[in-house]
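Here we start with a single chain on its own, the form predicted on its own, put down as structure tokens.
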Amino acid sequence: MDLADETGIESVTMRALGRRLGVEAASLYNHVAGKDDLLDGMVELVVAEIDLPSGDAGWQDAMRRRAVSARAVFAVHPWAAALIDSRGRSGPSSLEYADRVLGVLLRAGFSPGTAANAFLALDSYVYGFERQRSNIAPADDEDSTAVAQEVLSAIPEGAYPSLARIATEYAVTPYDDAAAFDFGLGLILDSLGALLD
């Protein structure tokens, strides 16, 4: 995990991961059966990273708390929301995790299709917004003004007005990354309420 974390997640070869632990790559399958076992296991790591729902909260609260700590857990391995996607087997971090949640929301009243739905949906969102974020959000060290400027300033005179709109509003006022996270968040928890109104 260090090592994509340090140089991404398309580093992490049998090979590079010898060099890094200093044994020979074929060493390692006395431990894992593949490069697959390996990656499987980083998504168990991963997952275990993220705060379960308790039952001594809401279930927005719950799953509020949840995303947050996903995304948390996310920002320090940003290759970690395309791994979790890309893996079609389930091991006991995955499981107990989609268990807690499920049930959060069952308990909450949501029918069992419903409850998945909503699953999925929370999922969707919070991975694809870390993954679609390193597209429209700069780095953690630039100034958001300056790249807004910079976006305006590449585009032709006339052209692509509403781009230029939405740079010109973040050329003067800082994109709020938290802040774009909650509102679709909310929008997302506020719909799932309505279903149990």
Given for the second form:
Protein chains: 2
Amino acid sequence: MDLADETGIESVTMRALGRRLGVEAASLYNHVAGKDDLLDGMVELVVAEIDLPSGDAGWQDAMRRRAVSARAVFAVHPWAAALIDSRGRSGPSSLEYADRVLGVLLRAGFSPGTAANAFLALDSYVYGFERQRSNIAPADDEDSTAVAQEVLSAIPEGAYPSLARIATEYAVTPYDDAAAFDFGLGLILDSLGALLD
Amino acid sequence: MDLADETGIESVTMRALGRRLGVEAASLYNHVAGKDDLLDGMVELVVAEIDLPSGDAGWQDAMRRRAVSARAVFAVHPWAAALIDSRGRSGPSSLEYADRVLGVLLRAGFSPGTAANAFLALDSYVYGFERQRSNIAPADDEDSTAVAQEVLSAIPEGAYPSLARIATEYAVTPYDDAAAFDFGLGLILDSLGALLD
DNA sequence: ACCTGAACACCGTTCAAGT
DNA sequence: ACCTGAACACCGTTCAAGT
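Follow the form predicted on its own with the form predicted together with the DNA, if you could.
So here's everything in the complex, that chain up top.
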């Protein structure tokens, strides 16, 4: 995980990992069944870093907290969302996580079917947002208004008028990642709340 | 794309593609700059297969149509969502797509900032759902109630009580993929509608 | 203008041989 | 019980040589 954090998930090869550990790549096979096993283990460990929801402060608050926690984990481990999405979530900590989320929703009064759909909708959004964000958001040290300015000037005259209007907006108002995430999350939680009434 | 559809995206290697085309792998470099260029081209082509929204029938309907169209494309090209998410969306057809979606939202009365957030929320959900679905949904030819039955019997006595309750539900009621997708999409569209009033 | 053959620097993985 | 060296079957990519 340290190696992935520092040099990117694509540079996590058995050979590079061996080098990092001062050992030959072949030696790793005494400790993991193969690279798939290694990646599954990473998924399991990174999922365990996401705070489990407790229903104490209301279900909406619990869902919001876990979404925010997941985002914090993705900030530390930029490879996490893609890796989790591309592999199953069948380890013990993934199951524990699902059980706790569903428990909060069931206790809140959602039927089993609706709780399952709500969980799926929320996680689709949380993981999906991270995947989009990693493609469009400027790097931490970049000025989002400058990026928008650039995009704007790269658009040919008359082409993509709506895109140009949005870019014009963001050339003035900085893009707020957390606010954008919260906007979508709020949409889902609001509708779920209305459903419960 | 045919090769990816038939044997999976991970089997799309320059060598396999060359074999498919009756040519050496090295020959491909006369037509694409490299594998990245090839994958970017695939993203561009597959995005072009998603129906562009027209605002004629109302913005909610337009958004729903494009989401359903994206899902239909993912059904034909199971590798598409992951590939699009893992690479940028900066080709002409991606830009055209974004422009059209944003145009519908702007004309519906959303401010530029809100339109951008709404677009991001919707696409996060649509792409995110596909990624989750590909992990949890049973294959087309599998009986979802049988799968739920299996999951249920694999859960140790007393562990994961909420998960067990959900599995019990799905052991009786078949899992409906389209309904689950529509549930989450409806949550977002409903809240966006309320925002507009 | 396009293709081929051969090469290079990489992968994951296996396995006999060492300690 | 764990590690190493060497090997195998793969990758993407380059480039001189062909037509």
